[in-house]
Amino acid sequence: MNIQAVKVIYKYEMLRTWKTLFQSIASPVLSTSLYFIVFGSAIGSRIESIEGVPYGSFIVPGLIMLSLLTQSIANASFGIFFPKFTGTIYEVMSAPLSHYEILLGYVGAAASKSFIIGIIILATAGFFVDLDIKHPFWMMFFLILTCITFSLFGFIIGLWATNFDKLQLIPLLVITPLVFLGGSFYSISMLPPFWQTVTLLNPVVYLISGFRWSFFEVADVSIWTSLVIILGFLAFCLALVAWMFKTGYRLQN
């Protein structure tokens, strides 16, 4: 593997971060107290707790789980667009690098800037809530696994989109929905019956779920199952990055 290469890529895509550090860092975060503001005050005050959470600290692992998906997607359809659309992105292909290693360089970049914008939120939350992580290894390894993944996700879009507005179509129009539809501010056992087995359809609960039981022990569905669906859409990820590079799909003319 080329290591020296990987690095290259890697320390480009982060030093673009330090450069838009408002952007990249400060906006997500204040967007984030200003939903502990807006939810934790004024819902809060009518809902004291669920399922024995103070409804605050119930918040966090949805608020987290909001800000890591569109995060990770962004950073990484960003940095694999932005090449394509200035056709830098042919010098990249024609060095000596095989696809997996560019994977990683990109890829790597964007889920370590998700995972530093995810500590810096778990901390910020901190300062509005008390928070107690019963299983802080848990709690890291979805966090960890939420970054690669949906970077990864993220890196597909980049390959698929021809312009600016496909890279922002499925972020705002099915990812962001799905996070909220998906149990960041409720729990699904307060819904009716039968929206209870709509909700289940919808993938991002699994996740949301086993981050939440990382922290109270509380979860809509079993932790396991929840590692089976994230680990599922990894894997399918992967399939389809591995496609993409071996037809050259929206890589070659």
Contents of the next structure:
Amino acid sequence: MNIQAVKVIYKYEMLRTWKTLFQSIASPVLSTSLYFIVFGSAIGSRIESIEGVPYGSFIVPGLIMLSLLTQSIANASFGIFFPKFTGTIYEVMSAPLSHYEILLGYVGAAASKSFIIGIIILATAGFFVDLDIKHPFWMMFFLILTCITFSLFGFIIGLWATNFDKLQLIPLLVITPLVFLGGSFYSISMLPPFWQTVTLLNPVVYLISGFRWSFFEVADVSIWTSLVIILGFLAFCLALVAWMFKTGYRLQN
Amino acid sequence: MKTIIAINNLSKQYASGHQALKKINLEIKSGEIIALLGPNGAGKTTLISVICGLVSPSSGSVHVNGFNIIKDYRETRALIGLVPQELTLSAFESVWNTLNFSRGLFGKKPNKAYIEQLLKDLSLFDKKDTELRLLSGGMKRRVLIGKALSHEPRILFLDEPTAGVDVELRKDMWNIVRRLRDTGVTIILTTHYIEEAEEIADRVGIISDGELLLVEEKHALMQKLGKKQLVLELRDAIDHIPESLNAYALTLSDEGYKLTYRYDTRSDRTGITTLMKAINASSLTLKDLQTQQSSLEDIFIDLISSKENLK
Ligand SMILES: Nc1ncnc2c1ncn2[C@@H]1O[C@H](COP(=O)(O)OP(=O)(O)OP(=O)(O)O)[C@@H](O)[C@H]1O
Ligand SMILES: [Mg+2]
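Counterpart to the form predicted alone, namely the form predicted together with the partner chain:
To see the whole picture, the full complex is given below, headed by that same chain.
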């Protein structure tokens, strides 16, 4: 394995992050704080606790997931799309390294960045509400798994996209609605029975439910179901990327 | 000399259906400078891209130092440095970082002293902390060369290195190329400019429309294919060529003072003797005469047009 190469890709991707450190971190922190002020304090004070959890705390896992998903996808897709767009990818493609090493460098960096953002949001949330994390190990596990899975998904989008519009398309049209309708701000048991069934088709529900369980032991679906669905999505992304690499999709003429 | 790159029956058809390379066979020797000459769209970049792993071949094979470029891509690519045709650089990186990135990408451990020396050789050392977007075009070209050399390759591809480069920089570039050759680096460059091939290359390959028309040692090529012209200076100007000389397709120039005769050095009968006899028999008086060898440029144009005539 060409470890030097993976190291430099990772290092220079992270360097890019530090250079834009302020935007990278300020914007998720700011938006999370706004959500807390609006939903947690203003509206939340009128909402009773959900399954014994105060509303302000209840939305924390969902808010973290919201940022994690959008950040992972945005970072990873941009990370690979940009060199493709400017043409600098030629160098990576002509270097003695396998597609999987390229993947490791870019997705590793994007996942690391999302992880850092996730931790920062968690700390920000701690300012607004009391957080008593019941299963820290599971919480970390879900956090890391989500960062990796969605960075990988972002990488795929970045490979697929041929222009900036396409790059925005899936995050905007698919991910954002799925996250908002995935129980970030409510328990799906609050929905009418029909919509509960429909909601179960949304994979993000399982993600948020599992993550929330690690905080409060409150979940919409069993934690094992959550785990299987996330791992399933990871496997799907891995298969997709393996197919892309095998066929040289959008990387080689 | 040892063969370092062996290309066998290499063809490339793009997804668009365009046949960019047609059964290319070429052996490149270790330590030589070979120039690939050809008009726009001939397939030069495609050929280089296949060898470097950027474009997958449709059929045929390429071996670099005995390794197959697809099966043993780690071995082959580690030997190769590529300077692409386009000025592709990430805008916000510094010169120093981009060279170190390239070095790492090719699996080499960081080596500050080497990169420093490289930057000095390329007259870029004072720009090492400058962001790439702030450099001039010629400087960017040099940064690309630096990136390609950052991992100490044994083979260097230069795809139109002198496009958009001024005379001064071009000279510098050729000095760099010669120095590299002296250290045993094999250099493959593409160009549209015949003078460049003539100036720097040991061998010249001519590509047109995806076909390698010929590969020759430069001097041999010029001798073998070269046309010569015999220029006859007249003591007294004439306003038309005498009828007795009509058989020789002479051209009259320089206000009637110069007659030019073109002949093929390859043919047994150049026609010079009979021409001289005919001139003796005519009323013309010669003041001076000289012969000139045609340049690669003429050869090139000849080759391409004769190929087109065949179609
Ligand atoms: N990705 C591609 N898809 C389809 N056709 C392509 C692609 N890249 C190049 N071609 C075609 O292949 C032919 C050879 O192109 P190539 O870039 O190799 O030429 P070249 O000799 O480098 O030309 P130039 O001197 O202009 O750089 C051209 O007709 C070009 O249009
Ligand atoms: Mg070209």
